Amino acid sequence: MKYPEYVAKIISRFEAKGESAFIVGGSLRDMLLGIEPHDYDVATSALPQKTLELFSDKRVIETGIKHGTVTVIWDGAPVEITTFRVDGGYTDSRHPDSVSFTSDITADLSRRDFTVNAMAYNQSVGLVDAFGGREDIKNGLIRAVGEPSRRFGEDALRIMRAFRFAAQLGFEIEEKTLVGARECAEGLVNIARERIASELLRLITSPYPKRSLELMRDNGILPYLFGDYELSERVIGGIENMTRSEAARLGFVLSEAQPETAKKIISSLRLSNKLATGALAVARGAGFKVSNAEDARRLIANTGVYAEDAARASEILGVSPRGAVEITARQKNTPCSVRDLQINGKDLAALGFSGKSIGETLNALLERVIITPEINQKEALLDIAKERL
């Protein structure tokens, strides 16, 4: 295997000073799977100081040196760079109490999550793969590194993203790591939920989301993110028909949820406030039955730029007839909210509206316009106001 040669320099630079250094998690898996690396993380045996004082010529970050990370920037690319080390306990199911260095780069990876993220590679020493990751990828799976409840009882997020690994290589859940999870699951309250927002978001924007809902639901995780809503057949089996968007996707998965049920699960994510806003308009449009123009424009009206990707919910969904997101395509350019019309609040107090009756009648305009676009000229507008003042 080849890594680029910016990579090739800063592993070389630390063996020519007598360390070992190696590719190490996502970017080697990623290679083992034939799918070029977005960065590169490397391991190598240097103490961080050492670290810092071969790459002096570079620009250097102390990303978490207190735990042996530095990210080194060569030609424009980040390079994060971990020392070897061990973890001690961990008491709070995220982040181990202390973390000491070795010179082991089989001890490092012994801590590491699944198999698959727990090998090293350098181009001199070659492939170091002691708990079997290269065979794991060969099968498609996701396994714990030594025992599953240990990994998950140190970090519960583990068990999001082992789930999230599975969506995103379409990979199984070897049979005790599943167990494992199951059995661990309650540690998931301890985790920060933005934390677990962020795995679950990356989970179902991957292509292979189904089979990872499916085992989650099966094995009790899906409360510890849901409460008490429960995610239908039809929802885990459309969920890989919907564009894959976060607001698109987060959407779908509560399109059965009561309104105030999926304001509450958004809102327990702690999402940004433009994610949530277009996560609930998806929700809410995908209970809309768009069969022709008129429903399309009432869809868009509700939902504003989300109005395709709720189209498509409610279609996959079985609500829509077939053809909605193409009809509601056509509409797009269309008056379907109030700022649309041609005729605004300064209009209406001209002919004698005050207060609440100007945002009401400019409501009333637009469903009229809704119904009949042909009427958004400004004299029409203005004779209909004046017949309802």
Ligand code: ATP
The other form holds:
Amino acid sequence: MKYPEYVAKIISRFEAKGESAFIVGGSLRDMLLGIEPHDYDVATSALPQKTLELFSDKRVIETGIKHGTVTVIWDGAPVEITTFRVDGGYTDSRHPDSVSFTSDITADLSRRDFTVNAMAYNQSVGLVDAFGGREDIKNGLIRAVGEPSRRFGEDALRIMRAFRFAAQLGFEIEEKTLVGARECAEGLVNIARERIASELLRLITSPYPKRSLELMRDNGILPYLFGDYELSERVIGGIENMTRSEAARLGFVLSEAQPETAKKIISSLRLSNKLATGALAVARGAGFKVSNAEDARRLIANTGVYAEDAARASEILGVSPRGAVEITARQKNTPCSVRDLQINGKDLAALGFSGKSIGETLNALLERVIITPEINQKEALLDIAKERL
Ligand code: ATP
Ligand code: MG
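Now show me the form predicted together with the named molecule; what you just gave was the form predicted on its own.
Following is the full complex, with the preceding chain placed first.
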């Protein structure tokens, strides 16, 4: 197994000073899977202060120095370097009460969440795999390190991570790990909603969310995400056919909820406004039946740039016939919003409209244009407006 030259140089620098250093975590997992890691995490026996000194010729960011993490920028590539550590007790099921540093790589690996994430590797020692991570990668299994219910009890976010990794990698969750997740699910109420939302979004936008959502449903995890709203077989079964963006997939997941329920769930997840708006548009539009161009324009008028995602959702759910996405795509450049009309509020004011009736008239004109796009011409629209005066 080969890691890049700059990572080798970082590891050698530690070794030259009598310290050990390894690649760990997701980067090693990805290497074993034959996937190019997006970045490299290094763990070392050196204390943070020593790491700072060793790399004083480089740009170093004190990312989480209290927890032993510094980021070294080597020729533009950031490498997170963390001192081997063990976590103290957990009293609130999310933050360890203390962390202490250790010189034992195996102790460091034992605090990690899953066997596939709890290996270490460097070119001089080779693979350190005390928990059977390589075997679990081979068999496609997410398995907690140690006693699952204790590990999930310490930090319930690990429950979400288990299902997220399973969805990303297409892995199964080992039976005892699944039982532990079920037993500790209530701990999810202690986890910040933002962190839950972030794991949920990574899960649903991954290549294999279907199986994870099924397992989460069958093991009582989903109520901690969606309250009383239950995901149907159609939604779970269809999600992998849905566009792979956050707004599209989250909107699809919520497409069978009552509008009020969908809004409540979205606001409970503390998402950005943009994502919240997009997901709600897709969820709303998924209920539109698109069988012809006029339907498509109506959908675009209602959901804007999310119309094609919404059409796809409605196609997957069987609300719209096949072809709805294409029909919608073809209407993209036709007038579908008040802004596209060949007249505006000023024109109406000149005719004698005022106040609320301006907006109402523009909407009425848009309705006519959605039915017959050809009438979107100034004279024709002014004539229709005059009739309404
Ligand atoms: P990715 O970056 O693709 O999400 P990753 O495995 O690198 O995957 P990170 O969140 O970056 O995940 O964490 C790096 C490593 O730290 C993990 O591989 C795992 O060993 C450990 N880790 C992270 N979060 C936890 C946690 N909540 N409990 C225990 N160990 C954790
Ligand atoms: Mg990572």
